[in-house]
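Let's start with one chain on its own, the form predicted alone, as structure tokens.
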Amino acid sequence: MHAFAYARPATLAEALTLLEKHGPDARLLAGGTDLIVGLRQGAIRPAILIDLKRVAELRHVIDEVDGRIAISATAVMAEIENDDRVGRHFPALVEAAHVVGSVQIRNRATLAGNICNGSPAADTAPPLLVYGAVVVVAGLKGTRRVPIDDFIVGSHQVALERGELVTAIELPLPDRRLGAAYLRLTRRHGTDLASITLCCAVDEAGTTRLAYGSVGPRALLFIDESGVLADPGAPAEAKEAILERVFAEARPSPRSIRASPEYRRAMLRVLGARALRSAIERLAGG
């Protein structure tokens, strides 16, 4: 492993200096569950690593204020999944947190890392996505708020500027009923990488929110307020038309080992039409 300083900041003002100071040279340390695979193998060279377990402001804490529920950034899936208040408002976040790793990773691994890190195979993007979900930033220069959808860039590309990091990921508590389910396609049962990361949400206005991932660069959310997706007596015709619209900007790589183009785009419109049914159902159950 390459050798590289410590550091275990106290305050968030210490962790910013830090960070603004060594530049792409620091590396953060939350969950670490992608980090210390890649130190280990040697793909990951940081001059430091700044810890930030022990900062005061981002302790362990989910809390609602002001009509949303935020999620500070050392947060870890555990504890997503075992808050009673995401599960009643975000059950598809709790479906998408369950599925990260084993249950050894989930008692370490963060929400905010899980999004920081940039992977088109995130298993908690598309939910976020179809939550409308928003990151707390900060920064020496102040916070700012970015919308999800902005905030992820690419393949392991996120908004984050120099000296920045993430210090919370709001969700807007629903004004409105609304069902979801979290779908995912891997090659096997247990830890593994997705080919296809899938949410979908219906409204009881008729809106249909639908995010998907690991078929690109980045997770992609559509809306479709025609109401044709959200009406279970919709013809199945009209239905798959518009699927087949959301699904034509799905650009799976060919270099995959997990799976070929051709079969995730054909297992898109599978999970899609699964989640769709689920969510109409979920929104009809209350």
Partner chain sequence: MVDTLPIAVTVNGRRRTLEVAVHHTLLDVLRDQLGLTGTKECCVVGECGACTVLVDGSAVNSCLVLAVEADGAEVTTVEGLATDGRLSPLQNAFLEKGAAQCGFCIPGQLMAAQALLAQNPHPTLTDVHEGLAGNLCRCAGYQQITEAVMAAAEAAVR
Contents of the next structure:
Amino acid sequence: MHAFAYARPATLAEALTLLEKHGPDARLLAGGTDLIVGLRQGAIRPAILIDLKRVAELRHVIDEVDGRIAISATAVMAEIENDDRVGRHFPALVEAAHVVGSVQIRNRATLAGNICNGSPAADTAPPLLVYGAVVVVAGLKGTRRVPIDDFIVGSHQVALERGELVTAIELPLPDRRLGAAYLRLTRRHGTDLASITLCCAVDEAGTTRLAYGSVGPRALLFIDESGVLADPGAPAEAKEAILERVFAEARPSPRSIRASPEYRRAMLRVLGARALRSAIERLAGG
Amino acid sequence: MNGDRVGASPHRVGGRERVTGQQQYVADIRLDDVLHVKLVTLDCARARIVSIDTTAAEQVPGVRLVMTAAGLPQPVPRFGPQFSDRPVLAVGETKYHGEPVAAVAAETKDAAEEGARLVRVDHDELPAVFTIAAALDPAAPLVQDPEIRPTDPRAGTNVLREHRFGWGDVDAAASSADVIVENTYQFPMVTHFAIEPHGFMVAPDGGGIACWSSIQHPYLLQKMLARILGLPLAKVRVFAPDPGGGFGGKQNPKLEPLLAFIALRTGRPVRLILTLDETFQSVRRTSAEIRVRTGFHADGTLAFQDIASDFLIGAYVDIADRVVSKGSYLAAGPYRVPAARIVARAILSHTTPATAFRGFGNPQVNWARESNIDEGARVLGIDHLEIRLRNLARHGEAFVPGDTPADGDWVQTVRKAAEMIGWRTPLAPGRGRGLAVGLKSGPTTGLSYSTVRLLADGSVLVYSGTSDMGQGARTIFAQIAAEELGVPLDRISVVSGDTSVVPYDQQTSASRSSVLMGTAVLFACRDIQEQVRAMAARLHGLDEANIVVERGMVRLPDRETPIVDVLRSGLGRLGGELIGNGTMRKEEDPGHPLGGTAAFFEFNCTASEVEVDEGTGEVTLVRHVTVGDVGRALNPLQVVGQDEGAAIMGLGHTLMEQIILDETGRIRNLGAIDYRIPTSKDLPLELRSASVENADGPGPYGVKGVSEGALLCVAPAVAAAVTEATGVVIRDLPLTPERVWRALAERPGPAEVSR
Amino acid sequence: MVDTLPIAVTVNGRRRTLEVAVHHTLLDVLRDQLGLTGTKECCVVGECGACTVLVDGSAVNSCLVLAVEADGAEVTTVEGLATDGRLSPLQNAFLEKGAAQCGFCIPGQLMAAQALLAQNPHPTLTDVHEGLAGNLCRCAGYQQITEAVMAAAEAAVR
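Structure of the form predicted together with its partner chain (previous: the form predicted alone):
Below, the chain from earlier opens the complete complex, with every other chain and molecule after it.
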């Protein structure tokens, strides 16, 4: 690993000042599970790392405020897995957090980092899209809230301007009953990067939200308000026709060594149908 | 004390060190004043080295030397266990992705890394071959300089050697066969992935050198260094700390000669611990394409085997040509086969040098042969267990005419595996079962020396040059000494890993050590027993003929006493010790196609039950059973460790492992992120192993080698189970979800079947 | 220029004050500066678990933690498991079940198991497989390792 400088700001203002000063020469360090791999492989060569773990404002890990759950930028996957409120309202996010690497990784990797790293295969992106998460972005000029669908831009691209950082990811508490499921496809049963990530939620009003990733530059969200997908009694062909349209947007890389485009497209259909079935069952099961 | 002896499972020798973090692997050893070395490699496979600019690297603070081929003796020395073809550093061109072109030695790891990054190698990529087909193209560039084998008519091709074995008249047998089945099977390029990356250190040492290496064959390394450096053996001291996993990948010298030259140039100790990625670029298993044509009679008995194997070896031969010949010699399997024709070619390519890897060529041929026998059984409508029972050679039968007969009751092994998997029990829907047998020759030559010292206080030092890389060799030797000398294990130390202290051992490979070194240790103990007998005769004024010394006891006509009591009286006040020496030689047989007969066979039967997710192609192992014919389990717990470990390792190449090259020969899945091996979550839901023990092996107490058997036929057993579950036959490994899915997608629909 | 910073860490109960290069990982510092070579280096990308240590009780890959990040933390390595030369129940169970073969992954396995049992004293087999899924063993002694963890858990109950 090359030599770099390291800063450990104690306040958000300090962090933002550093970030403004160093611009693209700086990288933010939260869990480090992607960042340090990038440094190790020489893929990135920042001059300075700004460690966010001791920023006072980011210490409140997971909070419930004003009808939403706020997950701080320093909250790690293990905390999300074990949080009752997240588990109660956003079980598919817990399912996704639970498969991010090994226990050791989940003890370090943050939700915000998983999103800001911008990997198309980020496990938590589909559930965050499905649950309508909002990314809280702070800069010296103030704070803005960006819907996750706008925040994720492309492969390793997110909607952060120079001098900005993510302080939290907020999840609005659902106002309807939901059934949701997260599924992924891997090359072995053990920990692996997913070649498909897929989350599906159906609500009692008949709306289906389905998001999938790892088959294009970014995870994509689709909302079906026709009621067909969510309807346990709807004919399979009708559902397949809708899913076909949903998955037509997939653009799997032909260069990937993890799975061929053909296989990924086929697996979207398989996992899509399974996740939908599971979401419907869970809604029915309460 | 019985818990210490042969047949028991005492705590592993070195176990306490392993669970406390005190075990010293090569990277854990610190040398004073050491220079850290980093390799310079190119991000392509074959390239012409135009020039190397070391200026910037030399200016990095702390960099002491940038070694290139030009800084080495000229011509640059070459080495290798079969051919002296591998240069100390690439000369003129690189031949595979990751071949070192230079090395930077510096005061710190950081400086060495920075220096290596700054060495500029001007190079042109050259046409290269990475597949069997490309290598065999008459217009293909040659991998090896024809000068390396000047008298070989094939020197102008990429075929290094063609090996032919066989007996009987295959063509005549074919005309009498009722069913002939012919298919081609692929075995992927896989790598060892020992959790300990390879590591090396060399220090100038009083007119010679000292070398530390995580190596399986320290004495081979000693010989090779002595030759390259022009030093007497006595001036080359090799320390071989226990390897953190070997599996064949750590058999042969690799970067030790380079380090030796750097150490001699700088006059300093030097250290190079490879990264895992660099380790991947150093060793792999030979991939293979194997065509099997099998003839059957209507009753399922074999009429002939006609097997043509192409093995893709790497840019330097290493031991891979021997892998090809020894792996193919028993290609016809443990069966009664009236006629066999076996042709195996070792084909050079611009890829990672292939080397020994657990199973040594046999997993490839066992995969192909067993799968083809299953295909024949399906055509004939004969049960997969039944067809094997009908053909298996019986104990004592010369299944390769004129060669060593079957040395075990293999039918018993197969029946045991079938019983354990519940072969005859009904299958749940969506599931399938498969069963296969595997066979491998043990070592064909051997030479092991051991010295055992029975010290004045009745404690024991056993000297053994075997490398303990997890198989537990030292535990076995200590158990043998405990058994023979009647000394508890906690009073026995096994000394290994230092060529200046420990007598010669040929190598740690081919599951040989319990048999060959075990015999040397046994003989050394017997030597001591003889001395004790003489001592007892002297003490008691008896004739030696009236005294028996065995299993720790001295039996006099009227009583018996422990060896150590006789020792104490015999040594008297002055003290001293008894020194026993043991030698085990297994001589060459120049008339034998492999240069020697097999010391024993490793025979295994594996049975597997799987469930296939027909949507995704994912295979789940519901149950996996492995049974080995071990002769005698000297330490049953260690046998289980070897068998289950080999079985799970076999699941790797069966289900998930493969090195993926891009079109320019670069390894695309270098390192742990994209090269997948089994984890705790990939275990079969139920994994069971068992041993057949008839004490019919050539080693101490009837032991045979055990460490490779359970890997040999994992793939055909699992693949047969997948076929039974789904109806599709897959002839390429690994059985990744995608590959299984693709086969399922191409499966003829039910309508087609009924037509 | 290499930036260094002073850090204070408690390693295996002993407080240490060190000057570390900021680009060095906790793994580098444990092995190279503190001589605690029980923690092993293999993949250095968080995939193999050989470098697993406990930081404030949580199992982490020390190859993915900068040493400066551990400032103020309590770090436990494999060398900290035995007390006064007495093996811990987990270490004993590993010996008893033959879980250590080549042994190179074992320090990491032990630390992952230690963290698992601290959090979940009565794990199921599935819990153990999940808890140790980030620790590769190429000798593939997974079954013996799992048995050892289960045995240590049972011994603690008795």
